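First, one chain by itself: the form predicted on its own, in structure tokens.
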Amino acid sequence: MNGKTTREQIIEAADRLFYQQGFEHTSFADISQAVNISRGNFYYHFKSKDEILDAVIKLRFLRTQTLLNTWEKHNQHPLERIRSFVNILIMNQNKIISYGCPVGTLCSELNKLNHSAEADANKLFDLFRQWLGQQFILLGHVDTADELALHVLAFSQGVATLANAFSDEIFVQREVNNMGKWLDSLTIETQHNHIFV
């Protein structure tokens, strides 16, 4: 956290704790202890936990957008971009096995709490949905792009949920491989007929 402002440190600590412990079970004291600041200094930056939640959601949205931009920059082919999304399950499998999907768990918790920030948290899923849909359009699946995007999202959430429930790394790897085969089957007829950007 060197070089980061106190506010940035608070947001990052809250992001981590909301993921690991849940929003409802994370207190001001938990966050201030993680950042090692006084309660007075904490309240100078945030007056309520809802203010912190708003900042955490904005941070996650920014990080997600940056990640998607990176995939587009480094992977010319949309199939490889989709694979990058799917492979998050492998890259983050230890965290997913321990805590589930950070997006899914937060959205689910806020829904149960009937929290006003639920719609903002769901925008992370919207971002993935739109981005995946665009990749499927580039693959030539114009009419079914949104349907396919939702299928990939449902796959990732299902695997994350079961990986967390069963703590099974082999299951995660097997399902990611199966998704890879499914993606290959979608591109057999179309990948040679399009120019990908």
Contents of the next structure:
Number of protein chains: 2
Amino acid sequence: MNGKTTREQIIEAADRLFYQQGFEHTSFADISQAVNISRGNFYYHFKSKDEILDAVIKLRFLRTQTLLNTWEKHNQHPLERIRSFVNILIMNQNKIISYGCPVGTLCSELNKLNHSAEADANKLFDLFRQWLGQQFILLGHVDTADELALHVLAFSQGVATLANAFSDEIFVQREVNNMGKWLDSLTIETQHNHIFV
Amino acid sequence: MNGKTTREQIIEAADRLFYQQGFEHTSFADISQAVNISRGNFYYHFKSKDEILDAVIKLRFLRTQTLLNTWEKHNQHPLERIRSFVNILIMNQNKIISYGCPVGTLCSELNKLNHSAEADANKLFDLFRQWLGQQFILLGHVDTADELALHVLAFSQGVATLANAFSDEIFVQREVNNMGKWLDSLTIETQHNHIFV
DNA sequence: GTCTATACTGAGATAGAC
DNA sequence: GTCTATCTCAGTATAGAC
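Please supply the corresponding structure for the form predicted in complex with a further copy of the same chain (the preceding block corresponds to the form predicted on its own).
In what comes next, the whole complex appears, and the chain from above leads the way.
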């Protein structure tokens, strides 16, 4: 069919279901049904539910790295790269309105479960944080790069949470526009400092 | 001892545990242990877990209304009232770093569970939204009051989510300061419009 | 109002046949 | 690699004694 191994299919189904239903609320029955295998067969591929979670986090990590690399390749200007990040809110609008941010909601859930994989999930946040910080450094904001990165990250989390609660597309669009203006103002202030790579 | 009925004790324990551990992850055993009653006795007070959730949401709703009224009473100026809201992030810093925002994380969880109480939980957000909007109207921002309210609400959600993920007090303080400056700039622009109540 | 005992269910996990 | 059957356990919920 699609050439994907059963293991890969399981991870992708789990990825989707953990996002839509939460980790704890998703049962082996749910996943095996989605992949069309028996529950028993499951344990040939994964020894426990936590192992699937690890695999899902790893998959998300790799996909995020790929995404960030793509943005870097396609945008010469660091400001445009940051805009690519902000624009996920528009690109993934429907999913975010339905289920929130995949990173934020997973970290939040694992935190409440006091789950050992919480630290790994938080690394997804770190990935964005580091990358955004790097772009702000390239924009000349060397001293405040990390602060600015966290600010943009917090913005995206706040918008995702409320978009989910209120199911409000117009709100998302408006906030993304606001953030765009804020990014403009940041650049204008320091236009003479730009060093691109 | 403290004059509280068993029912009240149950609701308060559930309120705390739902916040710390999540709704689904909190069992009757957890709550009954916290209140020091038997699991069986539980069902004299509540017919199901969902009934406890309803009671918890109702409690949070009433407490939020009380809080908003207090802020209105203690601050004549709408701007100071909004600052009171923003300052919850500092006041409840430790809890937020440990468990996130009680409203945001509950709404997010109930959304994933596809739980019927999600709409009621979202009303907690509505309460803040309406109240903040009212303050912005008093500040003279009649046309954009709701947009500004959502902006402040999104800010608080974003900061709470990242504060929880990164356990970062300094980040919280910095973002609250930034928001304070933003609120100042909003007021300066329209100082001549102020009408207080 | 509170307790113990117990029924029922669903979920994670294992064993072993094919 | 995949299946069925089964175990174990936690969690919700009920019945009935006190």
